[in-house]
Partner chain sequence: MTAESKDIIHSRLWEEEAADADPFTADACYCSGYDVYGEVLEHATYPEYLYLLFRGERPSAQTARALEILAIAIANPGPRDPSVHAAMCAGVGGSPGAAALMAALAAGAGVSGGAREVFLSMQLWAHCADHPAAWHEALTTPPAAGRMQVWPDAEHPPGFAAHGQHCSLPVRQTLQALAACCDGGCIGWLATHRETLELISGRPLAMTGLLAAALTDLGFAPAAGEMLTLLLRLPGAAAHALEQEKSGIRHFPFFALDITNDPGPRAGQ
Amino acid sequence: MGGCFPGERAVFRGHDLHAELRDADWLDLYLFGICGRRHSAAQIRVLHAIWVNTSYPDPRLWNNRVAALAGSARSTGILAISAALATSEAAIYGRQIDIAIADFLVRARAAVKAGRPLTEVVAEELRVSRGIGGYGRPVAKSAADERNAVVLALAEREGLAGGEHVKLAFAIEEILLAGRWRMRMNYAALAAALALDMGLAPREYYLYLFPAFLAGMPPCYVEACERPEQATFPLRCQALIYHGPARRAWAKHAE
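Atomic model of the given sequence only [the form predicted alone]:
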């Protein structure tokens, strides 16, 4: 993949980092490291937008909460953000959903090309997995995902919204909305479809998304650090439901 030669040069996938790649956009370089290929300016703009529009600095979100609580405990910033990024791999809301929907879109496209009806493919996935990642959103079941329209509009302006995986993602949404599931497409499905149409494989897409929540984490850490120590998400004792021994008085034993 490359090598570091102190005092001389650094090699990144066969290219001199400080000569051939020194003016590269950071995301372009990051993807080059993952995929081994460069992406167009239009593709980079859309992939940047996928990151930007999911950067929520809300400490109530599961991974941001880790960063905030670490700040409240006066941990270091890097430990706080690293721990928050680690929890971003959650199976319900995080990176595991992203790779699952990317994998399903690839399998569904192959099945349809082989002649299977999409309704049958969707029904089988629901039967086996009891759901499809990227569809349905527990925090806002009936509302459209607020990020989709923004990123889709940019993809349309860049000429990147008409790919096979994007069309497939919307066709799956139609099937789910027409059936008893009533699930809208959320951001995970749209982002995966756009990336797949740019040529990213599911694992490449998963690695690309690793820092997607990152920009929203430092504000949560900083805010918690600016408050008194341990003042983030405090709970009154009365708010705790406790079943166990009653409060005990500690008698001083005679010496």
Contents of the next structure:
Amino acid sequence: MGGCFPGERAVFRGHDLHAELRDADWLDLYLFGICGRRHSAAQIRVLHAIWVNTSYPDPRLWNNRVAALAGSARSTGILAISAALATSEAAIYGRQIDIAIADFLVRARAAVKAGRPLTEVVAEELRVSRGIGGYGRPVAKSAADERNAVVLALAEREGLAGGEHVKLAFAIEEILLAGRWRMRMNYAALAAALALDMGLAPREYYLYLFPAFLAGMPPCYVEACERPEQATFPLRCQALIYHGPARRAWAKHAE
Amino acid sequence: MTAESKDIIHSRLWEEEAADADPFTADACYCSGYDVYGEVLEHATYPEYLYLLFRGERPSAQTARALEILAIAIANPGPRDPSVHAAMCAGVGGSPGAAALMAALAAGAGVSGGAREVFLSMQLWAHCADHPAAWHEALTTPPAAGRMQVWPDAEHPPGFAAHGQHCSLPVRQTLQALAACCDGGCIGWLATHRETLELISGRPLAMTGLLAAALTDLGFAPAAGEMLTLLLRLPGAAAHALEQEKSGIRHFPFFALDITNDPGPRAGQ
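Can you give me the structure for the form predicted together with its partner chain, which would complement the form predicted alone we have just seen?
Entire complex below, previous chain first.
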């Protein structure tokens, strides 16, 4: 894949980093590192937009809150943000949802191509997984996702909104809205569909998304650092509501 | 209900009593009903308290001893282990202590030799228990292609060594110590059927499989077993990170690199 020759040069996937790649857009280089392919300027603009439009500096969000709490405790910025990014590999949002919906879109497309009705494919996925990541949201199950129209418009402008996976993602939404589930497509499904239509495989897409929430995290850390120490999201002892066993004696038990 | 009154944490394991006139300082903390600083501190051993935290009940003396044996067995996987090696990479470069432990957690988390392998192996123990036929089916049937996860697919049966030829002596010694401490259960069965399982899987038992059996016996769910594995392996990572920080990069391997697609130096270089 590559290596460095101190004082001389660096090799990046078979290319001289400081010659052939020195002017590369950072995201283009990042994707090249992941999948070994370069992407067009239009694709890079859409992929940038997918990151930009999900960068929410809201310290209440669970991953961002990690950065804020680390700031409150005066940890380092890098530890704060690294931990917040690792936290983004969550099951109810973030990377676990992203890889699952990308995988489902690929499987659903293959099944439909093989002749299975999409309604059947969707019903089976709901039966097996009790939900489809990418549809509905943990904080607003049936609300329209505010990010979708923005990124879809940008993708349309770039001529990248008409791919097979995007069409499939909307067809799945129609099924889920018509049924009893009342789930709208969220950003995870649209973003995955756009990226799959650019040729990214699900695991490539997952790695591409690693910094997706990054831009929203430093503000959470910085803001907490600007407050008095340990003054971000403080909780009184009374905020703990205990439901466990009644008080008991350890020493007495041991006798 | 005001926004503030909703900001509460529900817990079955921790209760606090605030100090007079200071709602943010606890005067007393109770873990599953036991007074931590007033009583547990002086009367409990660390394995007992650890078990209490994870299970909500204090363990029997035998269970606490088994957890202690496990904790000692995996406290330091040694500097060649990926998790410790990763921590040393952080230590040798002078990264913060937390970075060293985060590095150890990341490299020690996986499905090959890491805590996720313990999780998967615990699922196997829950499913197969002491039924040879179930083990035979589980170890000889290729895993069905499932839904893609963030974890890479397992490349060997969980709980068995990826590359080893024979069950290592430390694994056998740990198994022996645990079997001497606990009656029956997965560990007792494993002590008498280890070679059968190794024959079926074509691989030697690994520490991950032994851990999984023991943690199952101790009543931990796979997710708790995974967490304990991550936690209990950190002491060695920390100690080796500190050691390498002192000894420096000149005494730390840098490895030779073979770049198969090196374009070579530019003209004039």
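So that the term is clear: the rigid core is the largest set of C-alpha atoms that superpose within 1.5 Å between two forms. Keep in mind the model is a prediction, meaning the values are calculated, not measured. Positions refer to the first chain, counted from 1.
On rigid-core superposition between these two forms, the C-alpha of His243 is found to move 6.9 angstrom.
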